[in-house]
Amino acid sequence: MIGLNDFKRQWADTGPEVLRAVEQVGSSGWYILGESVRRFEQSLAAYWKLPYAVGVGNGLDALELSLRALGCGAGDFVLTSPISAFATPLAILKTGATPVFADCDRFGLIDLDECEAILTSRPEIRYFVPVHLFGHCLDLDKLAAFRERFQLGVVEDCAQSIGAYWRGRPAGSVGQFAATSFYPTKNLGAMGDGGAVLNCKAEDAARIRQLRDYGQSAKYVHDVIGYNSRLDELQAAILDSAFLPRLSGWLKTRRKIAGMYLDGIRSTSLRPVGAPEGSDSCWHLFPVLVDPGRKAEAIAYFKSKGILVGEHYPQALVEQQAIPDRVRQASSRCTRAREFCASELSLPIHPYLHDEEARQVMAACNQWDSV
């Protein structure tokens, strides 16, 4: 079965390197926030070119520890993306703010010019939380705009976008805060949970390293009400020495894959989304479209063919029945979003693809015309 991820594949390839970590953390005989979790601090903040990154427990607490150190907290309003994972309403919600859903444009990602207008008519909006969906990256020049015209907190969620640029400038690079995500599945993923907060400005690094480790200052000294949310060393080891070394190529591999996938899909029932124009995009999913009605019937299409095929996502946000009331009554109505996720379905694209079975899939999607 050709799946959307394989797990085993990388274990094959980076098996000794991971277990090597391992026992460098072992041996060491310190476990919490210690010489791996600062030595891969480094080196991401090198190889995203920000200058500091300060790791966190996952990527939800990424986002509302950004959030909390912007000062967002009960009545403030958060614009953010239609489509995204959970995390991203949850960590504004977990604020005590209310997220504003804008509606999305043809590629999936956060409409900018409906941004603008939702920004215009509402001053009382202070936050923007902007997705780089499906390993796209937005439209930087227009978030350092906004950013400026409006006097926005900006929290960039990067959970899928690292190694996007737009026009040479890496996604994450506009907001005073880039949050990201370890979890596997993401494009420099761990082996469990994690996620980092990157910025400019070292006392805000400062602040993201307070908040996590339950509001120290220092030992015993407790300035401001933290949270535990710290990168396990083991995590940071094993994604700083097997991880991380590999990421520009898996990267390469999955944007010769999109690059194979839109130059070999000629169905004219099953669309990719695409990238826009701009994205250097780092391709953390490959989006395509079918007919809402077909899109059970397509996934089992799919399976059938040995191809498992993804939902990301089945409903946008503001359909979720966790969104509060008042989220549905201060947001859009994001009717181009409810018609992405009706529609969506995500390919396969990972760093262990083999390129005979990119075209098991391309095959598989240009027959779908005549089921």
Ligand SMILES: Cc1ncc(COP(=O)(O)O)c(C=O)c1O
The other form holds:
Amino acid sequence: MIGLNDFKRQWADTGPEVLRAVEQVGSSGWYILGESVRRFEQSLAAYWKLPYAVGVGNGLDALELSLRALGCGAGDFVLTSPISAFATPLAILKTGATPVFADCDRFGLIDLDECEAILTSRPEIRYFVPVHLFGHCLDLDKLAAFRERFQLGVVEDCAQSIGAYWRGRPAGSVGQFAATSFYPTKNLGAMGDGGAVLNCKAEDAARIRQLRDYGQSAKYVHDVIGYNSRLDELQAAILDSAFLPRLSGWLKTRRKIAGMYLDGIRSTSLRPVGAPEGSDSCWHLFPVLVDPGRKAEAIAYFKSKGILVGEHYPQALVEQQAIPDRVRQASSRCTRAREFCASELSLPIHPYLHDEEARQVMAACNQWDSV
Ligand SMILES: Cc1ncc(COP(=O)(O)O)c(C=O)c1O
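The structure above corresponds to the form predicted alone; please provide the structure of the form predicted together with the ligand.
Whole complex next, starting from this chain.
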């Protein structure tokens, strides 16, 4: 089966280095917030060319801690993307604030024209969590202009976009904070949970360090209510010595496969969504759109061809049952996001996918018209 990831191939490639990283942490006798986390934080910030990186427990916490550090809480409104992992609105809801969903554009990304209209007419919205979805980079010039003009606290959700650029600038370089995830399927995924907060000033990095560790300013000195959300030494060591050094090569393969798909898929009833002009995308996912009435049939068709396709995501966030009514009332109807989700499928794209497998995926796409 051609899957959305291949962790067995990844292990065959990286196993010896991963085991060395485990050995190094084991023999150090230090398992929480030690040298490995410090070293990885420095390597990640240098790789991403962003000031400071602070390792935390996962991407959800990276978002929530960033919002907390900006002072976001009960009574606040946070503009955000209508299509994302549920973690994005969940982090907002966990601070006590209310997410406000704008609709999406034709790429499934938050529609920045609609954002401008919402921000202009609703001055009570003081925070913004734009998601660089699918590995695309949103228009950073517009994000920077919104931050300035509307005096926003901005947390860029970069869980899917390490390695994505907007006209030469990295995703994550506009907000007071950038939040990312090392969930195993991500472009830089750990062998378990992990996340990081980047792009902040020194004092804000210190604030995140405090929040991730029970709100301590020094050992056993608790100034604020914090969390237990520490990236652990094992994950940091594996990321730093086995995975981060491979990331540029992995992203090159993702871009190559995306290029093959964009050139080679000629179906009229299965259409690659593509990338917005100006985004140098890192292709975390490769979405295509099919007739919503035939989506289930398309998934079964690909499976019969030995190909697993994904859905990112089956529903727009406003449609999720866990979303409180007050959020739906505060949000756009998200009609385009609902339509996008009803039609979207994600083709396999990952660093260990062979060219021959990518060609099989393209052939299956091109035969879909005649099914
Ligand atoms: C866009 C987005 N934001 C946030 C997250 C949350 O990351 P995590 O699963 O590490 O909590 C994810 C990953 O699932 C994601 O894709």
